[in-house]
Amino acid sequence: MRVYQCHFCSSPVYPLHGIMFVRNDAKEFRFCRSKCHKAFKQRRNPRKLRWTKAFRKAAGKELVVDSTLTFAARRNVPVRYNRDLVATTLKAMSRIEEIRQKRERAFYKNRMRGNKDKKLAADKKLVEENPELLRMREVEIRRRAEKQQAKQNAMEEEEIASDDMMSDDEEMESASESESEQEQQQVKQKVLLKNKRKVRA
(Lines of atoms letter the chains of each structure in order from A and count residues from 1; the text may use other names and numbers.)
(Lines give C-alpha, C1' and ligand atoms only; values in the text may rest on other atoms or scores of the structure.)
Protein backbone atom coordinates (compact mmCIF):
# COMPACT_ATOMS: atom_id res chain seq x y z
CA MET A 1 0.00 0.00 0.00
CA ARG A 2 1.50 3.31 -1.13
CA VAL A 3 0.67 6.44 0.89
CA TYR A 4 1.29 9.60 -1.12
CA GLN A 5 1.80 13.15 0.13
CA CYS A 6 -0.47 16.05 -0.74
CA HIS A 7 1.38 18.35 -3.13
CA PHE A 8 -0.02 21.46 -1.41
CA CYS A 9 -0.32 20.81 2.34
CA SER A 10 1.91 17.68 2.67
CA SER A 11 -0.73 15.65 4.54
CA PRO A 12 -1.02 11.91 3.71
CA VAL A 13 -3.15 10.76 0.77
CA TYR A 14 -4.31 7.17 1.24
CA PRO A 15 -5.38 4.82 -1.59
CA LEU A 16 -8.84 5.55 -3.05
CA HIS A 17 -8.76 9.01 -1.44
CA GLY A 18 -7.95 12.48 -2.68
CA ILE A 19 -7.66 14.03 -6.15
CA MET A 20 -4.99 13.46 -8.82
CA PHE A 21 -4.19 16.12 -11.44
CA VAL A 22 -1.97 15.18 -14.43
CA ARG A 23 -0.36 18.10 -16.22
CA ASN A 24 0.36 18.20 -19.99
CA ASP A 25 3.97 17.18 -19.34
CA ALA A 26 2.69 13.98 -17.62
CA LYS A 27 3.64 15.18 -14.11
CA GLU A 28 1.27 13.97 -11.37
CA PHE A 29 -0.02 16.19 -8.57
CA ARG A 30 -1.93 14.52 -5.75
CA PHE A 31 -4.17 16.47 -3.35
CA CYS A 32 -5.78 15.29 -0.11
CA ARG A 33 -9.01 17.29 -0.60
CA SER A 34 -10.69 19.85 -2.82
CA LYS A 35 -9.45 22.71 -0.64
CA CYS A 36 -5.83 22.00 -1.64
CA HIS A 37 -6.80 21.40 -5.28
CA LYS A 38 -8.57 24.78 -5.51
CA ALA A 39 -5.67 26.58 -3.83
CA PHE A 40 -3.25 24.95 -6.32
CA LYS A 41 -5.41 26.03 -9.30
CA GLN A 42 -5.50 29.59 -7.90
CA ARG A 43 -1.67 29.53 -7.85
CA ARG A 44 -1.46 30.20 -4.12
CA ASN A 45 1.85 29.87 -2.33
CA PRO A 46 1.68 27.14 0.37
CA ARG A 47 4.42 28.91 2.37
CA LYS A 48 2.05 31.84 2.97
CA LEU A 49 -0.93 29.82 4.21
CA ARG A 50 -0.74 29.03 7.93
CA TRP A 51 -2.46 25.61 7.71
CA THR A 52 0.14 24.01 5.39
CA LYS A 53 3.20 22.01 6.38
CA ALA A 54 5.40 24.25 4.21
CA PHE A 55 4.44 27.34 6.27
CA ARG A 56 5.12 25.55 9.57
CA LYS A 57 8.55 24.42 8.38
CA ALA A 58 9.42 27.85 6.99
CA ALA A 59 8.30 29.54 10.25
CA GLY A 60 10.41 27.18 12.40
CA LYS A 61 7.39 25.54 14.01
CA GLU A 62 8.38 21.99 13.03
CA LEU A 63 11.52 19.89 12.89
CA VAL A 64 13.17 20.33 9.45
CA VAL A 65 16.81 19.26 9.69
CA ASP A 66 17.10 15.80 11.23
CA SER A 67 18.65 12.47 10.26
CA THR A 68 15.36 10.59 10.87
CA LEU A 69 13.62 12.60 8.13
CA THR A 70 16.03 11.43 5.44
CA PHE A 71 14.79 7.83 5.80
CA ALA A 72 11.39 8.85 4.41
CA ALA A 73 12.94 10.10 1.15
CA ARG A 74 11.83 8.31 -2.01
CA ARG A 75 14.45 6.02 -3.59
CA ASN A 76 13.79 4.70 -7.11
CA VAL A 77 16.31 1.89 -6.80
CA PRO A 78 15.19 -1.70 -7.46
CA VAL A 79 16.15 -4.13 -4.69
CA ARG A 80 15.94 -7.92 -4.89
CA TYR A 81 13.46 -9.37 -2.40
CA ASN A 82 14.99 -10.84 0.72
CA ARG A 83 12.94 -11.93 3.73
CA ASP A 84 15.65 -11.01 6.27
CA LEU A 85 16.09 -7.59 4.68
CA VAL A 86 12.33 -6.94 4.86
CA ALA A 87 12.19 -7.98 8.54
CA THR A 88 15.12 -5.74 9.52
CA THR A 89 13.66 -2.87 7.49
CA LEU A 90 10.31 -3.11 9.29
CA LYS A 91 12.05 -3.14 12.70
CA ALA A 92 14.17 -0.17 11.68
CA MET A 93 11.06 1.73 10.50
CA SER A 94 9.30 1.35 13.86
CA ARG A 95 12.46 2.34 15.76
CA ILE A 96 13.06 5.38 13.55
CA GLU A 97 9.44 6.47 14.05
CA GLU A 98 9.87 6.32 17.85
CA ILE A 99 13.09 8.38 17.67
CA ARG A 100 11.44 10.93 15.38
CA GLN A 101 8.46 11.38 17.75
CA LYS A 102 10.78 11.85 20.74
CA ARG A 103 12.82 14.46 18.88
CA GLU A 104 9.66 16.28 17.77
CA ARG A 105 8.42 16.42 21.39
CA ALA A 106 11.80 17.75 22.55
CA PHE A 107 11.77 20.35 19.74
CA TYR A 108 8.26 21.46 20.74
CA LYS A 109 9.19 21.77 24.44
CA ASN A 110 12.29 23.75 23.53
CA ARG A 111 10.24 26.06 21.30
CA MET A 112 7.61 26.66 24.00
CA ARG A 113 10.09 27.15 26.83
CA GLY A 114 9.96 30.96 27.18
CA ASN A 115 6.23 31.40 26.53
CA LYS A 116 5.21 31.41 30.22
CA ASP A 117 7.66 34.18 31.10
CA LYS A 118 6.55 36.23 28.08
CA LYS A 119 2.90 35.82 28.98
CA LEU A 120 3.59 36.77 32.62
CA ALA A 121 5.48 39.90 31.52
CA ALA A 122 2.64 40.86 29.16
CA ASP A 123 0.06 40.38 31.94
CA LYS A 124 2.11 42.53 34.35
CA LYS A 125 2.40 45.25 31.74
CA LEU A 126 -1.35 45.12 31.09
CA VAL A 127 -2.11 45.43 34.82
CA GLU A 128 0.33 48.35 35.21
CA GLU A 129 -1.24 50.18 32.28
CA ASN A 130 -4.84 49.40 33.34
CA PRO A 131 -5.12 49.31 37.18
CA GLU A 132 -8.93 49.35 36.96
CA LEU A 133 -8.78 45.71 35.84
CA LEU A 134 -7.71 44.73 39.36
CA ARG A 135 -10.76 46.49 40.82
CA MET A 136 -13.00 44.66 38.36
CA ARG A 137 -11.35 41.42 39.40
CA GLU A 138 -11.94 42.19 43.07
CA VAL A 139 -15.62 42.91 42.34
CA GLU A 140 -15.91 39.57 40.50
CA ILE A 141 -14.27 37.71 43.39
CA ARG A 142 -16.60 39.39 45.90
CA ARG A 143 -19.66 38.52 43.82
CA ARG A 144 -18.57 34.89 43.56
CA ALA A 145 -18.01 34.74 47.33
CA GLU A 146 -21.49 36.23 47.92
CA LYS A 147 -23.05 33.67 45.56
CA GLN A 148 -21.30 30.81 47.32
CA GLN A 149 -22.39 32.16 50.71
CA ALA A 150 -25.99 32.43 49.48
CA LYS A 151 -25.85 28.85 48.21
CA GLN A 152 -24.50 27.63 51.54
CA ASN A 153 -27.23 29.51 53.43
CA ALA A 154 -29.90 28.02 51.16
CA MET A 155 -28.49 24.54 51.73
CA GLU A 156 -28.48 25.05 55.50
CA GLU A 157 -32.09 26.30 55.42
CA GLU A 158 -33.13 23.25 53.39
CA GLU A 159 -31.40 20.96 55.87
CA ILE A 160 -33.14 22.70 58.80
CA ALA A 161 -36.51 22.43 57.03
CA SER A 162 -35.95 18.75 56.30
CA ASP A 163 -35.00 18.16 59.96
CA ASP A 164 -38.20 19.93 61.09
CA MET A 165 -40.24 17.81 58.71
CA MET A 166 -38.61 14.67 60.05
CA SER A 167 -39.30 15.70 63.65
CA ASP A 168 -42.96 16.49 62.77
CA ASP A 169 -43.32 13.09 61.14
CA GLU A 170 -41.82 11.39 64.18
CA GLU A 171 -44.22 13.27 66.49
CA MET A 172 -47.16 12.28 64.30
CA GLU A 173 -46.05 8.65 64.35
CA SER A 174 -45.60 8.67 68.13
CA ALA A 175 -49.04 10.29 68.56
CA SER A 176 -50.66 7.70 66.29
CA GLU A 177 -48.90 4.90 68.18
CA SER A 178 -50.14 6.25 71.54
CA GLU A 179 -53.70 6.53 70.18
CA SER A 180 -53.57 2.96 68.89
CA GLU A 181 -52.32 1.77 72.30
CA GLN A 182 -55.18 3.59 74.07
CA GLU A 183 -57.71 2.01 71.71
CA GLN A 184 -56.26 -1.44 72.37
CA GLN A 185 -56.51 -0.86 76.14
CA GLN A 186 -60.12 0.25 75.81
CA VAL A 187 -60.95 -2.87 73.78
CA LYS A 188 -59.32 -5.05 76.43
CA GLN A 189 -61.31 -3.34 79.20
CA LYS A 190 -64.57 -3.90 77.29
CA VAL A 191 -63.74 -7.59 76.84
CA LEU A 192 -63.00 -7.92 80.58
CA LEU A 193 -66.33 -6.26 81.49
CA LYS A 194 -68.25 -8.62 79.19
CA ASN A 195 -66.53 -11.66 80.74
CA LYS A 196 -67.38 -10.42 84.24
CA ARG A 197 -71.06 -9.98 83.30
CA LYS A 198 -71.18 -13.47 81.84
CA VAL A 199 -69.68 -14.93 85.01
CA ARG A 200 -72.26 -13.10 87.23
CA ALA A 201 -75.13 -14.30 85.08
Contents of the next structure:
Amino acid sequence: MRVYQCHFCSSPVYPLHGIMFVRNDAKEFRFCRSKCHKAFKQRRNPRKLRWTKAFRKAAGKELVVDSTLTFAARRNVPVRYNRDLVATTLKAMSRIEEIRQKRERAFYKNRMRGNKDKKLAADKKLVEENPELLRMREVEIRRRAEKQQAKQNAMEEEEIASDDMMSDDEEMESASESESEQEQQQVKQKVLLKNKRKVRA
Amino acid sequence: MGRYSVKRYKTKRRTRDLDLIYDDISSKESIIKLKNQPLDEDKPGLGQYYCVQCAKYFENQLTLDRHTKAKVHKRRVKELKQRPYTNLESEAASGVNMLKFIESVEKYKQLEQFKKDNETEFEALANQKKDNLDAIITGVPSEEFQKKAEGTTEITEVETQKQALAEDAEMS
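Target state, the form predicted in complex with the partner chain; input state, the form predicted alone:
What follows is the entire complex, opening with the chain shown before.
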Protein backbone atom coordinates (compact mmCIF):
# COMPACT_ATOMS: atom_id res chain seq x y z
CA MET A 1 0.00 0.00 0.00
CA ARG A 2 1.58 3.25 -1.08
CA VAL A 3 0.59 6.88 -1.23
CA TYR A 4 1.32 8.04 -4.76
CA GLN A 5 1.57 11.55 -6.23
CA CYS A 6 -0.97 12.92 -8.66
CA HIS A 7 0.58 13.34 -12.10
CA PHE A 8 -1.05 16.70 -12.60
CA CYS A 9 -1.13 18.54 -9.28
CA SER A 10 1.36 16.48 -7.23
CA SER A 11 -1.03 16.06 -4.34
CA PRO A 12 -1.05 12.71 -2.48
CA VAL A 13 -3.30 9.96 -3.83
CA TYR A 14 -4.41 7.77 -0.95
CA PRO A 15 -5.74 4.25 -1.41
CA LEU A 16 -9.27 4.05 -2.85
CA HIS A 17 -8.92 7.53 -4.39
CA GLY A 18 -8.45 8.72 -7.93
CA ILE A 19 -7.87 7.13 -11.32
CA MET A 20 -4.82 5.52 -12.88
CA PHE A 21 -4.42 5.80 -16.63
CA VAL A 22 -2.05 3.39 -18.37
CA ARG A 23 -0.78 4.55 -21.75
CA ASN A 24 0.15 2.32 -24.67
CA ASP A 25 3.82 2.54 -23.76
CA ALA A 26 2.97 1.09 -20.31
CA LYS A 27 3.55 4.34 -18.44
CA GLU A 28 1.19 4.93 -15.51
CA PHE A 29 -0.45 8.26 -14.80
CA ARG A 30 -2.21 8.62 -11.46
CA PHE A 31 -4.69 11.37 -10.73
CA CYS A 32 -6.05 12.47 -7.39
CA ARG A 33 -9.48 13.50 -8.68
CA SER A 34 -11.45 14.02 -11.86
CA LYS A 35 -10.37 17.66 -12.06
CA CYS A 36 -6.78 16.63 -12.70
CA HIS A 37 -7.84 13.71 -14.89
CA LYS A 38 -9.95 15.93 -17.13
CA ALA A 39 -7.25 18.58 -17.35
CA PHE A 40 -4.81 15.89 -18.43
CA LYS A 41 -7.22 14.67 -21.11
CA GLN A 42 -7.58 18.24 -22.36
CA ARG A 43 -3.77 18.28 -22.58
CA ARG A 44 -3.32 21.25 -20.28
CA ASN A 45 0.20 22.04 -19.16
CA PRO A 46 0.44 21.73 -15.35
CA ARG A 47 3.29 24.21 -15.32
CA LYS A 48 0.84 26.88 -16.45
CA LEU A 49 -1.98 26.21 -13.98
CA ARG A 50 -1.41 28.26 -10.88
CA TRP A 51 -2.82 25.83 -8.33
CA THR A 52 -0.48 22.95 -9.16
CA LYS A 53 2.73 22.24 -7.31
CA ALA A 54 4.60 22.14 -10.60
CA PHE A 55 3.68 25.76 -11.27
CA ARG A 56 4.61 26.84 -7.77
CA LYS A 57 8.03 25.26 -7.97
CA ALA A 58 8.67 26.49 -11.48
CA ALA A 59 7.61 30.04 -10.60
CA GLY A 60 9.66 30.15 -7.42
CA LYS A 61 6.72 30.44 -5.04
CA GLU A 62 8.05 27.60 -2.89
CA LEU A 63 11.35 26.18 -1.75
CA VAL A 64 12.88 24.24 -4.66
CA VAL A 65 16.55 23.46 -4.02
CA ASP A 66 17.08 22.19 -0.51
CA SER A 67 18.91 19.26 0.99
CA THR A 68 15.91 18.23 3.10
CA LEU A 69 13.95 17.59 -0.09
CA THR A 70 16.44 15.04 -1.42
CA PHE A 71 15.87 12.42 1.25
CA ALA A 72 12.55 11.03 0.06
CA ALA A 73 13.09 8.75 -2.91
CA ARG A 74 11.79 5.53 -4.39
CA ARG A 75 14.46 2.93 -3.81
CA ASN A 76 13.72 -0.17 -5.82
CA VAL A 77 16.06 -2.39 -3.85
CA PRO A 78 14.46 -3.87 -0.70
CA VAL A 79 16.43 -3.57 2.51
CA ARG A 80 16.79 -6.42 4.98
CA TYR A 81 14.80 -5.69 8.12
CA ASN A 82 16.88 -4.20 10.88
CA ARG A 83 15.15 -2.88 13.97
CA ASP A 84 17.71 -0.22 14.72
CA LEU A 85 17.61 0.98 11.15
CA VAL A 86 13.85 1.31 11.29
CA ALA A 87 14.03 3.22 14.56
CA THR A 88 16.65 5.67 13.33
CA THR A 89 14.82 6.10 10.03
CA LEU A 90 11.60 7.00 11.77
CA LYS A 91 13.34 9.50 14.03
CA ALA A 92 15.16 10.98 11.06
CA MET A 93 11.94 11.30 9.09
CA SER A 94 10.19 13.35 11.72
CA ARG A 95 13.26 15.51 12.32
CA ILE A 96 13.78 16.18 8.61
CA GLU A 97 10.13 17.08 8.27
CA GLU A 98 10.49 19.57 11.11
CA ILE A 99 13.50 21.21 9.50
CA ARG A 100 11.84 21.30 6.09
CA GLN A 101 8.76 23.02 7.48
CA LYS A 102 10.88 25.63 9.22
CA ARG A 103 12.80 26.34 6.03
CA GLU A 104 9.62 26.59 3.98
CA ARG A 105 8.19 29.04 6.49
CA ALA A 106 11.37 31.10 6.34
CA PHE A 107 11.19 31.09 2.55
CA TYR A 108 7.59 32.26 2.65
CA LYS A 109 8.34 35.03 5.11
CA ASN A 110 11.19 36.18 2.96
CA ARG A 111 8.95 36.26 -0.08
CA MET A 112 6.29 38.33 1.70
CA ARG A 113 8.78 40.70 3.29
CA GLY A 114 8.33 43.85 1.23
CA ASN A 115 4.54 43.77 1.19
CA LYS A 116 3.85 46.40 3.86
CA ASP A 117 6.08 48.95 2.18
CA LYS A 118 4.60 48.26 -1.21
CA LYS A 119 1.08 48.66 0.16
CA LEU A 120 1.96 51.93 1.87
CA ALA A 121 3.50 53.29 -1.30
CA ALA A 122 0.46 52.26 -3.33
CA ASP A 123 -1.92 53.90 -0.87
CA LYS A 124 0.10 57.10 -0.87
CA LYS A 125 0.02 57.16 -4.64
CA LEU A 126 -3.74 56.68 -4.58
CA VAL A 127 -4.23 59.60 -2.20
CA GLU A 128 -2.09 61.85 -4.35
CA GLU A 129 -3.80 60.89 -7.58
CA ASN A 130 -7.38 61.42 -6.36
CA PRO A 131 -7.56 64.65 -4.41
CA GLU A 132 -11.17 65.33 -5.33
CA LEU A 133 -12.35 62.28 -3.42
CA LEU A 134 -10.89 63.56 -0.18
CA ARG A 135 -12.32 67.08 -0.10
CA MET A 136 -14.42 66.28 2.99
CA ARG A 137 -12.60 68.83 5.08
CA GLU A 138 -13.31 71.55 2.54
CA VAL A 139 -16.95 70.51 2.40
CA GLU A 140 -17.21 70.71 6.16
CA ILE A 141 -15.60 74.12 6.30
CA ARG A 142 -17.86 75.39 3.54
CA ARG A 143 -20.99 74.12 5.26
CA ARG A 144 -19.96 75.58 8.58
CA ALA A 145 -19.28 78.97 6.94
CA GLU A 146 -22.69 78.84 5.24
CA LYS A 147 -24.42 78.06 8.51
CA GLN A 148 -22.64 80.89 10.25
CA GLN A 149 -23.68 83.18 7.42
CA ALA A 150 -27.29 82.10 7.78
CA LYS A 151 -27.20 82.58 11.53
CA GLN A 152 -25.64 85.99 11.16
CA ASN A 153 -28.30 87.03 8.67
CA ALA A 154 -31.00 85.80 11.01
CA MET A 155 -29.44 87.62 13.94
CA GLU A 156 -29.06 90.81 11.94
CA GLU A 157 -32.70 90.68 11.03
CA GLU A 158 -33.63 90.18 14.66
CA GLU A 159 -31.47 93.11 15.67
CA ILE A 160 -33.05 95.27 13.08
CA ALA A 161 -36.50 94.11 14.20
CA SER A 162 -35.88 94.61 17.95
CA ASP A 163 -32.95 96.88 18.80
CA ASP A 164 -30.92 96.08 21.89
CA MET A 165 -33.17 93.22 22.89
CA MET A 166 -30.20 91.02 23.82
CA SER A 167 -27.32 92.00 26.09
CA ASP A 168 -23.70 91.22 25.26
CA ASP A 169 -23.54 88.26 27.59
CA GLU A 170 -26.67 86.77 26.18
CA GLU A 171 -25.30 87.26 22.69
CA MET A 172 -22.12 85.49 23.66
CA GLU A 173 -24.09 82.66 25.21
CA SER A 174 -26.34 82.29 22.24
CA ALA A 175 -23.34 82.48 19.93
CA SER A 176 -21.54 79.79 21.90
CA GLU A 177 -24.69 77.72 22.04
CA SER A 178 -25.17 78.01 18.34
CA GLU A 179 -21.53 77.09 17.79
CA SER A 180 -21.77 74.05 20.01
CA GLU A 181 -24.94 73.05 18.19
CA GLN A 182 -23.15 73.42 14.91
CA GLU A 183 -20.25 71.32 16.16
CA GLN A 184 -22.66 68.66 17.36
CA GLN A 185 -24.29 68.66 13.99
CA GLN A 186 -20.92 68.44 12.32
CA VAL A 187 -19.91 65.64 14.64
CA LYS A 188 -23.13 63.92 13.73
CA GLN A 189 -22.35 64.53 10.09
CA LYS A 190 -18.91 63.07 10.52
CA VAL A 191 -20.34 60.01 12.19
CA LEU A 192 -22.92 59.65 9.46
CA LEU A 193 -20.26 59.85 6.79
CA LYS A 194 -18.14 57.31 8.58
CA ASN A 195 -21.06 54.96 8.81
CA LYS A 196 -21.80 55.40 5.15
CA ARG A 197 -18.27 54.48 4.27
CA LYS A 198 -18.34 51.46 6.52
CA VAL A 199 -21.64 50.29 5.04
CA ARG A 200 -20.20 50.54 1.54
CA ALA A 201 -16.98 48.73 2.46
CA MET B 1 -17.41 19.31 -19.17
CA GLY B 2 -20.17 19.38 -21.74
CA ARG B 3 -21.17 16.44 -23.87
CA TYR B 4 -19.22 17.66 -26.89
CA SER B 5 -16.00 18.21 -24.98
CA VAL B 6 -16.29 14.81 -23.34
CA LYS B 7 -16.63 13.24 -26.79
CA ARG B 8 -13.54 15.03 -28.01
CA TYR B 9 -11.38 13.91 -25.15
CA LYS B 10 -12.38 10.26 -24.92
CA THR B 11 -9.44 7.98 -24.43
CA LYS B 12 -10.08 6.13 -27.68
CA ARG B 13 -9.64 9.43 -29.55
CA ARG B 14 -6.48 10.33 -27.73
CA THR B 15 -3.56 11.48 -29.89
CA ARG B 16 0.15 11.15 -29.19
CA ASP B 17 1.43 12.88 -26.06
CA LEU B 18 4.06 15.58 -26.10
CA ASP B 19 6.71 13.64 -24.23
CA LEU B 20 6.46 10.74 -26.70
CA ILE B 21 6.72 13.13 -29.64
CA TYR B 22 9.71 14.73 -27.98
CA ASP B 23 11.41 11.34 -27.90
CA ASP B 24 10.49 10.88 -31.56
CA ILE B 25 12.18 14.04 -32.73
CA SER B 26 15.20 13.61 -30.49
CA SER B 27 16.98 10.84 -32.37
CA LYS B 28 17.87 10.63 -36.04
CA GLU B 29 16.92 6.97 -36.37
CA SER B 30 13.39 7.59 -35.15
CA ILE B 31 12.91 10.51 -37.55
CA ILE B 32 14.14 8.41 -40.47
CA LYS B 33 11.91 5.54 -39.43
CA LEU B 34 8.82 7.73 -39.11
CA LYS B 35 9.40 9.54 -42.35
CA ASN B 36 9.91 6.31 -44.32
CA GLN B 37 7.08 4.17 -43.12
CA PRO B 38 5.96 1.13 -45.14
CA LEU B 39 2.93 1.55 -47.38
CA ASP B 40 -0.21 1.11 -45.31
CA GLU B 41 -3.57 1.33 -47.06
CA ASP B 42 -5.44 2.17 -43.82
CA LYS B 43 -3.65 5.46 -43.35
CA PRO B 44 -4.26 8.67 -45.28
CA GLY B 45 -1.73 9.04 -48.08
CA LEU B 46 -0.67 5.42 -47.51
CA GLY B 47 1.28 6.58 -44.48
CA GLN B 48 3.92 8.32 -46.54
CA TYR B 49 3.35 11.96 -45.66
CA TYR B 50 3.70 12.14 -41.87
CA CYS B 51 4.27 15.25 -39.77
CA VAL B 52 6.45 14.13 -36.88
CA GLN B 53 5.70 17.01 -34.55
CA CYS B 54 1.93 16.82 -34.91
CA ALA B 55 1.72 13.04 -35.27
CA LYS B 56 -0.55 13.37 -38.30
CA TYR B 57 -0.70 11.75 -41.70
CA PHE B 58 -1.44 13.79 -44.82
CA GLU B 59 -2.68 13.00 -48.30
CA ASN B 60 0.24 14.27 -50.35
CA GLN B 61 3.32 16.43 -50.18
CA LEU B 62 1.37 19.56 -51.02
CA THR B 63 -0.98 19.27 -48.05
CA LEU B 64 1.93 18.41 -45.79
CA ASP B 65 3.75 21.56 -46.90
CA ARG B 66 0.67 23.68 -46.34
CA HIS B 67 0.31 22.18 -42.87
CA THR B 68 3.94 22.93 -42.07
CA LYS B 69 3.39 26.60 -42.77
CA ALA B 70 0.20 26.75 -40.67
CA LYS B 71 -0.32 28.05 -37.12
CA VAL B 72 -1.23 24.70 -35.55
CA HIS B 73 2.06 23.17 -36.58
CA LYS B 74 4.07 26.19 -35.51
CA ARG B 75 2.36 26.18 -32.13
CA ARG B 76 3.22 22.54 -31.70
CA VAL B 77 6.86 23.14 -32.61
CA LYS B 78 6.98 25.88 -29.98
CA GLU B 79 5.48 23.58 -27.36
CA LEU B 80 8.05 20.93 -28.13
CA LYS B 81 10.90 23.33 -27.51
CA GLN B 82 10.06 23.28 -23.79
CA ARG B 83 11.09 20.42 -21.57
CA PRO B 84 8.33 17.78 -21.58
CA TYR B 85 6.37 17.31 -18.35
CA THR B 86 6.89 13.86 -16.87
CA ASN B 87 5.91 11.88 -13.82
CA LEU B 88 9.31 12.63 -12.32
CA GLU B 89 8.57 16.32 -12.37
CA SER B 90 5.23 15.89 -10.62
CA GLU B 91 6.89 13.69 -7.98
CA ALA B 92 9.71 16.14 -7.47
CA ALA B 93 7.18 18.94 -7.03
CA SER B 94 5.69 17.01 -4.13
CA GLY B 95 9.12 16.30 -2.66
CA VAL B 96 9.87 12.71 -3.75
CA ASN B 97 12.64 11.53 -6.10
CA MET B 98 14.25 14.95 -6.25
CA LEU B 99 17.69 13.69 -7.27
CA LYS B 100 16.34 11.54 -10.09
CA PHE B 101 14.46 14.54 -11.42
CA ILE B 102 17.57 16.71 -11.34
CA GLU B 103 19.47 14.01 -13.22
CA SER B 104 16.75 13.85 -15.85
CA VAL B 105 16.93 17.63 -16.28
CA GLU B 106 20.70 17.35 -16.84
CA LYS B 107 20.17 14.65 -19.45
CA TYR B 108 17.60 16.81 -21.17
CA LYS B 109 20.01 19.72 -21.32
CA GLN B 110 22.73 17.54 -22.80
CA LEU B 111 20.33 16.20 -25.39
CA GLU B 112 19.26 19.71 -26.33
CA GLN B 113 22.89 20.72 -26.69
CA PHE B 114 23.53 17.76 -28.97
CA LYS B 115 20.51 18.60 -31.07
CA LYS B 116 21.56 22.20 -31.35
CA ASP B 117 25.02 21.20 -32.55
CA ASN B 118 23.56 18.97 -35.26
CA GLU B 119 20.67 21.30 -36.00
CA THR B 120 21.02 21.31 -39.79
CA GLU B 121 21.09 17.54 -40.03
CA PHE B 122 18.00 17.13 -37.91
CA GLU B 123 16.10 19.73 -39.87
CA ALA B 124 17.09 18.23 -43.18
CA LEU B 125 15.86 14.86 -42.04
CA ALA B 126 12.60 16.23 -40.73
CA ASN B 127 11.86 18.32 -43.82
CA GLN B 128 12.48 15.62 -46.41
CA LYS B 129 10.36 16.12 -49.48
CA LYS B 130 8.87 13.02 -50.95
CA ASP B 131 7.69 12.17 -54.41
CA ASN B 132 4.05 11.59 -55.21
CA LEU B 133 2.36 8.28 -54.52
CA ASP B 134 2.55 6.90 -58.04
CA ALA B 135 6.28 7.36 -58.06
CA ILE B 136 6.66 5.72 -54.67
CA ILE B 137 4.56 2.70 -55.59
CA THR B 138 6.04 2.10 -59.04
CA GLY B 139 9.57 3.07 -58.07
CA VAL B 140 9.90 5.38 -61.07
CA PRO B 141 10.68 8.93 -59.93
CA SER B 142 8.41 11.64 -61.34
CA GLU B 143 9.55 14.48 -63.60
CA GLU B 144 10.38 16.94 -60.83
CA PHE B 145 12.55 14.47 -58.98
CA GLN B 146 14.32 13.44 -62.16
CA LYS B 147 15.10 17.06 -62.88
CA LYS B 148 16.45 17.47 -59.37
CA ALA B 149 18.72 14.48 -59.80
CA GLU B 150 19.90 15.76 -63.19
CA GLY B 151 20.26 19.25 -61.78
CA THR B 152 22.82 18.14 -59.25
CA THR B 153 24.79 16.25 -61.90
CA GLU B 154 24.76 19.30 -64.21
CA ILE B 155 26.19 21.48 -61.49
CA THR B 156 29.05 19.09 -60.90
CA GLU B 157 29.77 19.04 -64.67
CA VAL B 158 30.00 22.84 -64.73
CA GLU B 159 32.39 22.75 -61.80
CA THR B 160 34.70 20.22 -63.51
CA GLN B 161 34.70 22.36 -66.70
CA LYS B 162 35.70 25.41 -64.68
CA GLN B 163 38.49 23.46 -63.02
CA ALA B 164 39.74 22.31 -66.43
CA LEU B 165 39.80 25.93 -67.71
CA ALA B 166 41.65 27.09 -64.62
CA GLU B 167 44.25 24.37 -65.09
CA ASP B 168 44.71 25.34 -68.76
CA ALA B 169 45.20 28.96 -67.72
CA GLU B 170 47.86 27.92 -65.22
CA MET B 171 49.56 25.73 -67.79
CA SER B 172 49.71 28.52 -70.33
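Between two forms, the rigid core is defined as the largest C-alpha subset superposing within 1.5 Å. Model, not experiment: these values are computed from the prediction. Numbering follows the first chain given and starts at 1.
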- request: Examine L133 after superposing the rigid core and state whether its CA is displaced by 2 Å or more between these two forms.
  value: yes
query: Which angle, in whole degrees, describes how far the smaller rigid part rotates between these two forms?
result: 75
